[in-house]
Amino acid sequence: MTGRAHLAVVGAGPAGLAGALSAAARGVRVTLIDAAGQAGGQFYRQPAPALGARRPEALHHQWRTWRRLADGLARHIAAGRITHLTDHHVWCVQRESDSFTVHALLGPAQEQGVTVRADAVLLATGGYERVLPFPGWTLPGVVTAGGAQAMLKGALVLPGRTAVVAGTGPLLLPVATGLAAAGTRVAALVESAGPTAVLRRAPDLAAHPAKLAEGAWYAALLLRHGVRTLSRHTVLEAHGTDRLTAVTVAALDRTGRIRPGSGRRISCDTLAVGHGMLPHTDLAEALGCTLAGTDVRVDGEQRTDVRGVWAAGETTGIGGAALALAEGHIAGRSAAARLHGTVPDPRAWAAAARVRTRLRAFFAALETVYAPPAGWAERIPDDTVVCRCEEVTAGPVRTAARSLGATDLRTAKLLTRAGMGWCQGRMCAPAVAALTGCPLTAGRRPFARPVPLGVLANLPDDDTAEQ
């Protein structure tokens, strides 16, 4: 492919792939930029070819959809309509007068800068896990639920021999069943939501029978593998010295509070824990896109309010792979029409729009069912680490709000250094917000990841950009 790319798609997960394929199929030249070595994102994460996986489909469901996406990507790459840049870590997107400049860091070392020019940008940057601290959560052997899944899918590695999967949300189901199927003994699936919360939203959930069938399928897998499910329970503490040896879990009452005397200790060497996800919005925020809460706000065409910028998938709100595919398809078709100078006809993506509407309603209902248990922040002891980067414990964070008057996350950060380290608060911000009572707001970070000073000093001039 030569000349300026018409559309730069950031992220090669379901939304990015669907957007890239839709745009390329309509005559748009696409540059697909992704940090991973292979397309697929977290949901369709693939093992490295060198591992020689004989049955990679065993780690996935919706394999046929993945094959359709992968085959389509291969055809467009061969035809020169899509350029796929792997191992490119995008740290900033700049808007010029009539174009965009995408800045990335190349390879695992991330010390070499790469610049891509495009007429428009589709942000499909996905989401990241919400991590809530508790005593012992920094022990080796405690991993995020998504991290355990990534080890299994991407590296064909088991995180341990005996695992507890805990937290809340639909992600716990594929993690627990995936680990069990791969050979880990899953001692318990600990879910803080209870059946009552599900029943309260039954009419909303029943409107999407395919999702209910998927849930029933996972329930059958849990039974097949003998995984004990503890609903309306939560992890209180992880135990161990050099690494994890056990966890203590306890039952919750109807209000989400701990039932006195209900604690029980479960031996394990792995705790895979997660409490839902949050959207990746750094690039959109730096471009000036408006957010609605923690989600990038888009219109019916998946356009942000910054001209030439589309967004799709988890970055516009957590909703799973099927919703990301629908949004990516709409965004790609809309971008293609706009880049060709025409007004798109929404009837062309009516089916995808109906899927989007249904799944948005479904996941809005799920969000209320799988909220973190009430009072979780009150249970964090003062000496528990909250910000791992700066090793800030809960006590000083509480003091910042109660005694020093912090009323927003930025002030709490300045007073305590919580959120001032390598991840810039991406991990600890929900906990700091809950401990201080400050609203969880966007971080307003200029860069989406740390950038070497040498790369900043050697940014190309406007006329020397690489692509």
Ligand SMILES: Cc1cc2nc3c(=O)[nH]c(=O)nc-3n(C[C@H](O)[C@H](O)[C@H](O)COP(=O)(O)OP(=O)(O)OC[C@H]3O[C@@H](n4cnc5c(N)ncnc54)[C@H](O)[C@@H]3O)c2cc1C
Second form
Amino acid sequence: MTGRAHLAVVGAGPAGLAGALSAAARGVRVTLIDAAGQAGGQFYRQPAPALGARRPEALHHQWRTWRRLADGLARHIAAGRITHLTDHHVWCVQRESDSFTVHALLGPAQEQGVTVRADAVLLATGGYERVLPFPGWTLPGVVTAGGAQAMLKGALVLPGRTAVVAGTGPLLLPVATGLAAAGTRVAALVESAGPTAVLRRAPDLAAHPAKLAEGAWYAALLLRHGVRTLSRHTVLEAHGTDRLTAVTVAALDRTGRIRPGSGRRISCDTLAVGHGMLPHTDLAEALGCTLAGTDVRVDGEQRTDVRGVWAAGETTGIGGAALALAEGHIAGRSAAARLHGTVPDPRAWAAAARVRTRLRAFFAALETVYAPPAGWAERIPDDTVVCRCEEVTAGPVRTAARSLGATDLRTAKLLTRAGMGWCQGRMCAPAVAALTGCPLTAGRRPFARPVPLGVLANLPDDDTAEQ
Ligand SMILES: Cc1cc2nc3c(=O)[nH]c(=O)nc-3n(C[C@H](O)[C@H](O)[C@H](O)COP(=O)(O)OP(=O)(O)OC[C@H]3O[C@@H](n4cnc5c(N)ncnc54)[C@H](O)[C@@H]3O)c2cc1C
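Now show the form predicted together with this ligand, given that the preceding structure was the form predicted on its own.
Once more the chain from above appears, this time first in line as the rest of the complex follows.
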């Protein structure tokens, strides 16, 4: 290796930032690449500077941690140890014999290709929300829970005047309380998990007093803002012609089935709906990294099984910002040591490893509590759109499995076009898997996003890559 070792970090959320800072502090040259205009990722999403937010911390948790990360990043950038490429969307990472070429598309038009050459790569690309279809889910006014949060934190915009926040998972709490604090009337928080599911995992959850305190804090906020909570309930339908005017929710029994006659209609102009998250794994898959279920598999050092590729944060499993920070820290330290040709001593990151162990156990317990309600796919009527890119409804997807014999997502896609559009199945894959009974397997896409042919045609020769 000639010159200073160079690590490319994809993703400037908590995991990527922690990884970049740890590696840069240990003498590694880092290029931090992110599709967003500012560092922070989902958890520390910042208002656009042009908005001149006077109190951006008002919408945030753990502001001090963010300030520490942001100050550290600024210091390393000023010292020339980190180069931060904003608005760069990475569409592929290629491995050559002992180096990597990171291909990105630049800017809002995404038509300019940029190439970065590095000795190693840390993938910290986070996760995305699981979208489950139901009648009316494509109406204007229906947004994902994280989408509503992103509008609030990033654009200081309210998605509407009266909202229902629904689905399942801990993300619903900051969304409902954040919207209420910012002035939206939150007519109901509809959570499909019930108290018994929580009680069943009580010993695992009780081992995390800080998390329980966070939960209690959100409960107090819901009370203060007068948000009605309907637990063990689900959204059946969103109503409206041009845009959302109301939703029907219904109670679930202990097995997760709808209680007959329990449906009730709630007027609202916004439905923020989320059913948990899935890891972003496209870049890792294209590199040949092994997945464990839907998560990139890593060892104790956060190394994938492809030499020179580390992964941290929600790309290795959904677990929140604190876990992402711990994993990023370990990955950055490990990558720095390995790039310097030494074997790292795990004792150097013992505290972060303890946090990682505790939080992985906590989120594994949460996952069982906050699973989508049983039978949700059976309730999707045949005429409900499932793949909105290609406008494929549930009926043909069911037919692909029942009559035509599709037993995997790829065959279902070829038979119906579900997953063949712009998002390449990221949104509809969970629904298509549930409707067909096919396992929810990785998509094995060569590119993480569509790429203009002109960019492919103009790819630089090996020796002309930037950096
Ligand atoms: C929409 C949304 C809103 C959320 N809001 C909250 C919240 O309010 N509170 C909460 O506790 N948790 C929230 N979460 C959960 C949150 O993802 C995690 O807690 C935490 O941010 C995970 O950190 P991370 O570093 O693993 O990933 P992230 O914070 O998601 O960071 C990943 C980064 O990678 C970048 N990236 C991804 N793919 C590419 C690519 N191909 N090229 C270039 N850059 C790429 C993204 O732009 C992003 O900046 C939200 C999640 C989502 C999806």
